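Only one chain is given next, in structure tokens, and it is the form predicted on its own.
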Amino acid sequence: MTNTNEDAVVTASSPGKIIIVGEHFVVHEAYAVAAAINKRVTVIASKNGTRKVRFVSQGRDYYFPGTLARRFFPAPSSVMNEIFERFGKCEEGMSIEIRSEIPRGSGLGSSAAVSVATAAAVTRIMGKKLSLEEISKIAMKGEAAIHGNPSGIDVETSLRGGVVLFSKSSGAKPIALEKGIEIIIAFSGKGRNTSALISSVALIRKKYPNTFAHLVESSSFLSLQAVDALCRGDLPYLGAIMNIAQPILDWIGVSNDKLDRMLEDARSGRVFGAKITGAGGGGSIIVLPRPGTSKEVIDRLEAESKYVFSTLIPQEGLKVEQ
């Protein structure tokens, strides 16, 4: 960690994600492999003179520390304390605006990136310059206050970009694609709470252990596949295995009838796979369309979503500007 010179404004931004296999069974070790979206974060800090710490986002005003900041601010509350603990307070005051292209409860990753975002851009304003491992370690604190217990695939994916082979264990690892390859994502509409999924299937696993074990290893073997098929830009078997992903998916719980409807509408059409990502519980779906055909299957699904939208994978991780 260096000092660097004190700037007026510092603007932070950070993308946020989707989990293409391994969802839910990251948190009990498995490989699952995510890959950063063209949807931002973007948080812009600066100097306020105050002596307060002032959050904006959205039409809504609070100072933190306070019970409103942490109830409408909970993951970059979250992150202020942290930073606030281990640098000590900003004795002018900040003002903290968040802008964000991610609807909370999508399952796109959104705390995280908020969470990596106010990381980068308040330690900057602060003085401080941190490496992606102790930014990733504050932002963690973010991701805790919304999901309980989280994995960490949220934050990597956001803090670095790109795609990648992901495991508590051993962490990020970046997926080198020869070629950008396209995904489309619709919102269902209904938010979920992922600390509360995460706690349902601990009980499914606690119910059918023998069972649950083999799935995790399952869910490791195939995301193992999808690396492959993404490096070999094999397509046709890439959307197979988020074919098959689903169903394991369902039988642990998170899938719902709105998701399924929305499934089974995107498979109506030309696509090679598609399932939910992320916790489930509502939360987005995302589609492997075939060539040529995104605008058909965009349209088909815009009848069951307001928020549907294609991306390329990769994409670029944090930025930060002074």
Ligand code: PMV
Given for the second form:
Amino acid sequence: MTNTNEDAVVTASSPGKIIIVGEHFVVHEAYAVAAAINKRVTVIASKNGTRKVRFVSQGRDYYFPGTLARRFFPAPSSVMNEIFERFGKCEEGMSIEIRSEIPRGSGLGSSAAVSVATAAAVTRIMGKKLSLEEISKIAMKGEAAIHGNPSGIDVETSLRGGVVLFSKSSGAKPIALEKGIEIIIAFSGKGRNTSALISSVALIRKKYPNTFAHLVESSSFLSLQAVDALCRGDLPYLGAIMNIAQPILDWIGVSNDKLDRMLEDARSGRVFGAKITGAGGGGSIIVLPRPGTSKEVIDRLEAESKYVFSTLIPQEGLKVEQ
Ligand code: PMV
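Just the form predicted on its own so far, so send over the form predicted in complex with the ligand.
Next comes the full complex, and the chain you just saw is listed first.
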């Protein structure tokens, strides 16, 4: 790849996320709590002097705009559209290389991380220094291309890092932890369509409006309690909240046999709590281990999952290097 000038390379990286409590209900205005994890998406933008824009990732190489770019890079394509609409095209052309440690469809926020890192890298290479709020607005276009009607929690967590209490009306509030907390994550291997799951939950709301309204309110209470437990380092209480949140997610139809089996396996070990994280229907579970038991829990989960790892929360948000 030839650059028109050697300085014209920007590397931006952004973390994936877990939702500790409150997924789905957050779309309907409840509070939810999320945390950045130790898996990241890195986007390297460089001017290429060809007057064309290229996406490169995992052996794929497509020009933007184009049908294949839109099909294989839907989130970055929507982010690029938004950037060019706001700031005009980059006449010199650029290459945008995407490297991800987060499996797609794993419920670990890969679309938000790629949207945030693309928005930051591309605007910076075009000479714009944007605020976090502006990057968030652009990244939301990428997230919407995948999720249809996202709450914004994934983008805000990926952007800011750490642990955040989020609601659509009040935005993201950072939560400072005195001590890091270890959480184990296991991907079921089954991808899913977040947009379809959000729509199916909207149908449950239509069918049971009163019950759903109570669950939205209860989910907010659980989220606020989870913040207290996180701040106190009260892991048994946090685990109890996770355990109670899970059957509620099951009731709205976003768990399944595979996830239930993984949760059952996780709970046969010494853990405080476990639940699915994110949209469900596939994706991942999170497990809060008792101190000193994480290896044992990971070994147990490896029988069901090829992608199990542990993360300490909190982790750093968006990083940009030029
Ligand atoms: O990132 P996902 O697909 O695991 O789900 C995000 C969480 C939802 O609440 C289901 C959607 C949203 O935008 O808040």
